[in-house]
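Below sits a lone chain in structure tokens, taken as the form predicted on its own.
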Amino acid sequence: MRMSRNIVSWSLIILLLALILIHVNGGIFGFNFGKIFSSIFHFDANDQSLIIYRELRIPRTFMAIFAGMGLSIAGLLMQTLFNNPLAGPSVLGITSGASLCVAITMMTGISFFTSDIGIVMIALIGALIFSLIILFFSMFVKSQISLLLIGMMLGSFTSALIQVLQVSSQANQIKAFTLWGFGSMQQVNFNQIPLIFGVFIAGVFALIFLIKPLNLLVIGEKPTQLLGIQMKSFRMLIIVVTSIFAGLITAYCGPISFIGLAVPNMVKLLYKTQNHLQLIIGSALVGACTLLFCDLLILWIEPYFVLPLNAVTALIGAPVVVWIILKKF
């Protein structure tokens, strides 16, 4: 078993590393390795080529591999602390609350708001406060279904104060919040990489605090307590991290659908095991290899008309997710 486990993990790497090559040349049978080093360590802004690596593909191929990561990741902690397998950071509402606090900024003005590092501090902030009310209502709601509906109900409370926002906003600035919403991994350009992977580090380093916790925690929370794991830390933690993920996430790609419900399903089908070590790389690999494959789609329509992400996301998500509920229920 673990052996099989092994061949779909290299499986996967490969799989991702192919993705990464026809991503980042455009959707393209065509690698031009010596285009794409030059762009990162030898740039040249006379020579149209490298631009349009370093400006345009390279940030895109970057983005989609991380935000797939993240946002799987950030679904298999939410499924975990939940014991629920239609858990997830755009379900429960947490991303709602950091697309709440970026419509806030694109619409005030602010300066400090506008900028890289305000834009994820806002994000983050807002997936925080809005996971906290969800473990909030997790306490006192035992029904997984209850659970997920409050988190529509965020959802939707949300939605209802950002048209509130957007009546009383400028034509630009609800054009801006529109585009922005339909999800695209173009927003990000190549001098934003490092603080994105900066972040993004953080959330990987904080998990490897959570992978005994975590699975000790699919026992249940007694047994976990009994062994020593300081339960209200430990969800908070988890919080922590979620919102890292799903805050930077949102903040540079806006709101992307069913990545953080679908995968980490199908993650647990592919591996059979409750071994979070096992299960977190897995469910990054294939979080990449799907938000990748869904871009190139993109990329590959782009020339007959545009399609936004979320759209993509969900016409491959959306049947995934009833198959879940089908089993599970």
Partner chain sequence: MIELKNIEIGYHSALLSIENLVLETGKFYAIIGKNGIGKTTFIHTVLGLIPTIKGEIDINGQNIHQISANQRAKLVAHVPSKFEGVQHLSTRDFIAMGRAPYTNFLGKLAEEDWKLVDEISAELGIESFLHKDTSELSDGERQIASIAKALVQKTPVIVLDEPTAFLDYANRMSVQKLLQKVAKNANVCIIQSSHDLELCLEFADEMLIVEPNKKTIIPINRANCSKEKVIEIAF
The other form holds:
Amino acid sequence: MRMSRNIVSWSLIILLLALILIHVNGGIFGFNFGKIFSSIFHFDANDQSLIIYRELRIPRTFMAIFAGMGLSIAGLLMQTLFNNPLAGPSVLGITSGASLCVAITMMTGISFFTSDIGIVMIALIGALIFSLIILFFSMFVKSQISLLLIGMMLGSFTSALIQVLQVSSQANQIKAFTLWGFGSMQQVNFNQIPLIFGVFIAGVFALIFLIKPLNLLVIGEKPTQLLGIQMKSFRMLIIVVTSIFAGLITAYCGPISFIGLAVPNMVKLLYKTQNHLQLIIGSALVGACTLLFCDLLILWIEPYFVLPLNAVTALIGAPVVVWIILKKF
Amino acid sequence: MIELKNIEIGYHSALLSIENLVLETGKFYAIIGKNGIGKTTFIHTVLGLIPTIKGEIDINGQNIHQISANQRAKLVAHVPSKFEGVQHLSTRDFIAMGRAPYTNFLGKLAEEDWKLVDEISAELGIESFLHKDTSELSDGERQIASIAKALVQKTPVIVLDEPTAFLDYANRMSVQKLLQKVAKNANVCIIQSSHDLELCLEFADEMLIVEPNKKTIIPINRANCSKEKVIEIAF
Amino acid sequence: MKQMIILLNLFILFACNQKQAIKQSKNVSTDLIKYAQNFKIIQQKGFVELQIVNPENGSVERDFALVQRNSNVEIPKNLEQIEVPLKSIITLSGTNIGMIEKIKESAKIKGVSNSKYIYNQTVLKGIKSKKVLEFDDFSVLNPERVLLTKSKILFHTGFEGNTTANEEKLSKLGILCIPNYDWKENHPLGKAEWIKVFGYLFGKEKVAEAYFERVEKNYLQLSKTAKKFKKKPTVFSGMVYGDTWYMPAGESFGAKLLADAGANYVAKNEKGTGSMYYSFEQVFKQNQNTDFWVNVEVPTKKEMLKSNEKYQYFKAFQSNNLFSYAHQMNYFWENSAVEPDRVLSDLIQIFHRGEVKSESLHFYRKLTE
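What would you give as the form predicted in complex with its partner chain, now that the form predicted on its own is on the page?
Entire complex below, previous chain first.
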């Protein structure tokens, strides 16, 4: 088993590298390490090909990799915490929380919040608040389906609030927000990469402390507690880490659906384990590959027509969800 | 050794009050009483999940409500009435979870931990399904795996909440026999709640009968106990 | 979602109204602009300065120096340089296409927004033969595809204070993105005057100025005539979308056109920024007996009733005073901005039939059964 899992991991790593090489070359496979290297370290503002790598391709590839990883890991955490294969940051309304806060800043135009740090912070706070709401309800509802329905209600509630905001905002703000809602890997600039990477790494660091309790949590909350885990602080840490990933990514890429829900299920199918160290690594790899692939589809089809990212993720994700429902409910 | 010192238990108002009760290691206790009388509340209190209203519960001299969850997990282990099994979780990995209180924050098991898991599995005679997925085990096998997990936890006290409720007669017998053996061989204090009066009378060392009028627990040694007497006191 | 975008486009085109005009500074004696508030063209020594003015606060948002290709003029450091005449251009605003067509340079358009919203035949042919690329909305287009057009200038519908990630990326690739604020102008002539921007960019400033002078003369002449009419018929505009009826507010160029045509626009006193939206009931109460109904977006009364049966209760509907666009809507969007005199002439014909020498309508058309 261990052997075959390693084979899966290495195959995924090779696939990921291949997808990165295609994606960073604008959709065509190629080895351009020299260009990539010099566009980062020996940047020459007069060389157009270097500008293309530095300003367009590298940020887009970077964002696709890390958004895929972050959303999938967040989905995995939610699925284990709520013991629910259909949980995920978008289904439970956590990205809605981030969206709402971003909508408020976009449509009211408070200037602090339109700065990079400001928008990340406000999105994190939004995600955190909505995660806590879901956590609160999870203590009262016993059924898995009920919690999902509550998550969807949070989503509806948010869209209603956003519509109320839209009535009193200007056309351009509505348009900007609508387009943001489609999801995109293109809105990140090269100089924003360190901030995103930093926050992401903070999330990964916190993950280290979650692996042991997550592994226990698969047999239930009470047994976990009786094996010596402080459930209250553990639950809070999961919520914080999920909010970091979901909020960060929503702030920069829009509310991306289905990745967080579908990827962890695919990973469990591939890895056949409950060891969360492996599940996290698997989710990161499969998540990055999936989102890179979705974005590549957009790149390839672009000359004919423009696909919104959320349409692509839904096309791939929705069948996976139906399959899970058929299998597990 | 577990000592209940003048306690009152319950969620808001006292369900049961027990003046002084000492339960010893190496013995197998059975709690018997009417439904809704507070057996589960008693078990949850002993596990440290809910606080006592009055008094304290000490295990090996430590007040279980005043220590950390991790320390408590080294003193008392739990076997629920049913473990559903988890897909992709092997029986051996499941039993090994009992070592969690002894690992660091990463949860990595040492060589000795695995050795202990295999030893206890061998003692219980469950090597045959040790590498099976827990979702593929039979109810009886799962219950024994749960007991193995509790044993691996190496606690002086193991509490079982109706461990035979979902088993057929043959399995109920073998689980009771196993608990009787384990209490002696591993020198642990085993406390179970149960509705299986006959089986308890056959295998448990002492009955802890919940008396509904005074709302207290009356311990009676198996030697002095009969089915009629239990029924008279408890129901 | 696509519908949402279309709706938003409509919204921007028809419903957005303007903030109070900014006072132009008087000391710019060489300013070559008369009506437009949102750009300035200034003749400097050796080059022409093009300023794009932020409609919200009147500050200069972008400052360009238009320099003849291969000339060695020193320009101040704070100006962004554009070499003219342009060899190619991308514009995501339909109104710009109409202006560029009027100075006969539409063959140089190398990129546009979705072809669904375009009328210009040269551009449509170019899209078919892949010489002209279609782009998505400015904030989500892929900058790499812009490079394929080899254009250095990209015009997009300007939204003040909204620097998108794309703008930054494109500027690093050496592509200047210029916001188009013609839709924020108060006066129809101010909107039309934007043709001068393209005139100077393509080295056809004389053509553009001559064209604008003619339009201005016609427009002023027509509005002078219209002022004489004592009877001012009442008029309202638009149709209901979903539950909302959008109408241009009182200070928009749309309202100005109706006023200059000698009509009494029902929402003329609606102040404030943003568009006016009403419920069906509000519009009905106010306009059951209103004389005229313009900017109906379907060609026949039958289709009107199909979209909403309640339209039949308006007096304008019963008395057949309904006017929609004569051509497809794209034609109107592209050309009405640069031909306000023709729009005005149509409107005067509509409101004062019999009082003026009757001519055939160009942009508008009476609805048929």
